[in-house]
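One chain comes next, on its own, written out as structure tokens in the form predicted alone.
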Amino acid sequence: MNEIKKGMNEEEIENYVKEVLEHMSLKEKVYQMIGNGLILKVLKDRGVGRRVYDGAGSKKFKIPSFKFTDGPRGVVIPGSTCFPVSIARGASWDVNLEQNIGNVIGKEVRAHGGNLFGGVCINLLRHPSWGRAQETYGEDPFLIGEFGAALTRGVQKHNVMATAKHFAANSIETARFKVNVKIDERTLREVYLPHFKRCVEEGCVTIMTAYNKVRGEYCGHNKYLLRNILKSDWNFQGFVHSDWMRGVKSTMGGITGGLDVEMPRAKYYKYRKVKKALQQGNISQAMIDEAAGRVMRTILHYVTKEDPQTYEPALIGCEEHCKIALEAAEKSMVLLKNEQNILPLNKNKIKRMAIFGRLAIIKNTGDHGSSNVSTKYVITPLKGIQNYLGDSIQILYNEGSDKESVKSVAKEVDAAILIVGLDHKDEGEFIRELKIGGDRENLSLHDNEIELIKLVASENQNCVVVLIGGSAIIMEEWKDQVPVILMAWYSGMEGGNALARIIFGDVNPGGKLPFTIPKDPNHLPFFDKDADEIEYGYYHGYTLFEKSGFEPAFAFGFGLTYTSFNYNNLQVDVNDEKVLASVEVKNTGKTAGDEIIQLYIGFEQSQIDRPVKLLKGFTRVHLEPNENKHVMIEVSKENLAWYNPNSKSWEVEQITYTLYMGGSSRAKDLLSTQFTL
């Protein structure tokens, strides 16, 4: 038998796996299809996520195991760098930064002894009540796909297998183990799958299935999703593994459905159960060989590559990585309102300031489920402001529960910062036993926080509301009473420092919303967190608002800065494969800043039902005061296609399209022109 060595090419790996399969027993093949236990390790560690968890592999045939760790906020093993949650990073609209984050994560996975990162979470944010909205990048398939691809590139650079999850249509948390998603073919193909396809095209080598059902079949058993679409239509060559604990319901269902690996241990993929199913003719030997072969082939492809560097434990949570966490926090925060240009605050004109709210002193980096990162430190909002100001300004902290104290403090200070929002008890992965997480029932702030905002705003006109959370927060009860609103998200280990630098103007905020914030929750799609069955429609987010004529509180792609930008000279050219759009963008203010240029395509002349417009390109650029840049964005003609369920094919209409470019999805922020195919 050939030897495993560094630098093996595809043909050598293929031949080796083929030869191994010829010599393996059924039991040895089945071992490639399971995680290697969990319960004893968790008991020993007194918790999940404190080490990598291995599966597959063969000492006899010298094939290493895969070694799994989770994300996407960073590597969940203690000591790792904790980045802002994915929804925050989506608000940066900076795919280069996301690739850098993936690069850090890949290094830290390797330094922890792992080689599989289960943290490319790209489920679509259909409704802001979804508890795990913070783990994805937003409501738009194109945006999500580009960010998932960027994270994949960064992680896999370091010979770490990336996992895109949860496949598919997983947008409800509390009912995730039972809910059946009814969905038509166009909605599935055009709305809920493009981002997964994008990651597969980028080379993402493993896929994790979702717990929910799609069209009556659990995703881990879903032959149409796994075999027909993923493996056949998309030619996916990697392996598919289940989500943990309840991702498989039967031996025959999983194997015939196309699930290659049961995680984190064998329950239905136990040797005796697989052998029995094989003897009864419920599964075939070819299915076993395919699954085991996919796993071994993928592992060998990564462990036999030459590493770009060494991976010492000192890399984990190092200073360089923490600086990238700070950059991510700074670039992700979204300024939603800034009347009278109150921000940035001038510290030379302030003698006393107050920080209100219990969240100001809490290490609040997101949910406490599988994505929780046990990092070395967390800079809270209060600590970040104290770090920034030192003794130059007197800072008063008030938790906010005593009304008279709040009014008294707010009245006597020069500026008031309110830190309000959500934490792991309000939203996140649903853990019934701990009574945390799950989907949100109320999209507003807590009543006591709304009262706190109104009290402070009534006493101090230099009032800044900082929102913490992982999804849209409805603000209609109070947003007209305050001059400044800043969305700060769960901003990671350096979040407090980033917040201070933005508030005092060292950093010009440039983030923009990756979802729509409604005025009225009735304008959103139907959502039932306890549903046994639910139908996902073609429209949600900005496509629903535009199609229905609803005015949002804050539009998709919206965000303010401390400067202003002007757009001119929109041009479009079409060649055989691409639409080429360009525009002139000028910083017309006195402060350097970043602008996020967004490109949308409109379908007014379409003969079928299509959105008013769809995001098809974006880029983030930095401009100095008075600087003008020529910005070009390309759109592949294939990205204009719709899925025809009758012909079972993607079709590009030969019509006149409208091309929009500008600073948000709002009509008034966009220039437009037309082109014809």
The other form holds:
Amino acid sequence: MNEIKKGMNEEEIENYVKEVLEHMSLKEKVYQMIGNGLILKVLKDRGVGRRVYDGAGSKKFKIPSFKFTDGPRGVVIPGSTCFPVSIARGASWDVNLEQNIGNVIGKEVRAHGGNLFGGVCINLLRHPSWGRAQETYGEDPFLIGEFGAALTRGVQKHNVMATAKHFAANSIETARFKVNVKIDERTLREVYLPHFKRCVEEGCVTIMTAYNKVRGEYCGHNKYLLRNILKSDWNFQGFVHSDWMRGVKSTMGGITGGLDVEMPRAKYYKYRKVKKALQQGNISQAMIDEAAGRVMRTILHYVTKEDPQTYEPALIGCEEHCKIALEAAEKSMVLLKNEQNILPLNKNKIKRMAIFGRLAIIKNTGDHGSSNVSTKYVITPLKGIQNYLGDSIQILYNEGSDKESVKSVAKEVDAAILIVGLDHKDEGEFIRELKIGGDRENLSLHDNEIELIKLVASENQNCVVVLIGGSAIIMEEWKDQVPVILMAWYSGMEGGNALARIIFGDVNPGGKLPFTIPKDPNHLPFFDKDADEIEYGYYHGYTLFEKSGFEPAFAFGFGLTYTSFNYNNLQVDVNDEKVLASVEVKNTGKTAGDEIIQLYIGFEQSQIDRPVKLLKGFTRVHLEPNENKHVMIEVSKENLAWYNPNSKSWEVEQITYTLYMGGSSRAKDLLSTQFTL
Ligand code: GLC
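Next block, the form predicted together with ligand GLC, ref. the form predicted alone:
Now the full complex is given, and it begins with the chain already shown.
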């Protein structure tokens, strides 16, 4: 046998794996197809992720194990850096930042002794009730794909295998173990899969299957998804592993379906069950060799790469990483309303301010499921404001349940900040054993918090509502009674410091919504948290609102700033492969700030049923006051294609398209022009 050494190339790895497969017993091959997490340890660790989970590997043949860790809020092992949740990072629209976060996570996975990161969670946010909305990047496949690809790049740079999950169409949480998703081919290919394809094209080397069914077959057994689309159409060369504990339902189903590894331990992929299935002819030796080969090839590919650096434990949760968590929190918060420019508050004109709400003092970084990071510290909203102000301004804290005290405090202060919204009891991963998580029952705020808002707003005109949560919150009952609304998300370990710096203007908010916030829940697609079966339609989010003519409360891509930006001179040019668009953007205000320029393509002249427009490009730029930038965005023509289920191929219509560029998906924020293919 050749030696395994750093710097092995693909051919050497291929030859090594081939030789190993010729010498391995069936038992040794099957061992490559399973995790070896101890079930009691796994149960005890649910939601707190105490360590890495091993799988596969062979001492005899010198194949290292894979060592799985969870994400995406950070590495789910105590002490790690805790970032804002993915949906918040989606609101930053800053893929360079996301790649940097991937860098940090990659380093910390390695420093923890891991080599497989299960945190590129890219399921589509179809409906705000979805309990795990916080773990994805938004409602649009293009945005999700660019972010998943960026996280993959950062993580895999440190020779950590990234996992894109949960493949596929996993957009209901409570019913996730049973629900069957009915979905037509265009909707599957054009809406629910493009972001996974984007990550595979970026080189993401592992895929985690979802628990749910698609078209009647469990994803862990779904030959059409795993063999036809993923491994054949997309030429995916890595390995597919199941979600945990219920991800596989039968030996034959999983192996013939194309599932390479059962996690976190063998139940249906136990050697005696696999051997029996082989003897009965229900599975083939070739399937075993393919699965074991994929796992060993992928592991070797990563463990034989030269490391770009060393990974000492001191990297875990280090100051430099915490600063990136602060940057992410600052760039993700979305200013939704700011009448009379009440924000930023002027700390020289304020003598006393009040902070209201139970959420102001709790460490609320998101749900308590598998993405929960037990980090070194969490700066709460109140602590962040106290850190910022020191004793320069008197800060009164009021939990908000005593009406009389709320009224008297609200009346006597110069500014009132309300910290309201959701926590892990309202939304999160559904873990039956721990009786936690699930989809949201209610899309509004809790009644007591709505009452608190109305009470404070009636007593103090300088009232700022700060929303904590991982998805859209319907605000119709109170939003017109308050002058300022800021979506702050589950903003990670540095969230309180970021909030204070935005409130007092050290940071100019630049985040934009990665999803639509409805006025009326009836404008949303059908959702049933306990569904046995559900149809996912072609339209949801802004494509549904624009197709149906519904007016949202706040539009996809919308967000205010402390300055103002002006767009002009939109130009478009077309060459053989690409559409090249450019626009001039000027900061017409007095404050430096970031603007997120969005590019949409309109299909008004399409010969088939298509959305009014789709996001096909974006970039975040920094502009000093009066600074003007010439911004260019390219769109590859293949990104204009639709999937023709009859020809089973992607087709680009030779029609006239509309090209939009601007600061949100709202018509009033967009310049437009046309081009013809
Ligand atoms: C869970 C989650 C998955 C996670 C896995 C391991 O069931 O669905 O996202 O990576 O278990 O904790």
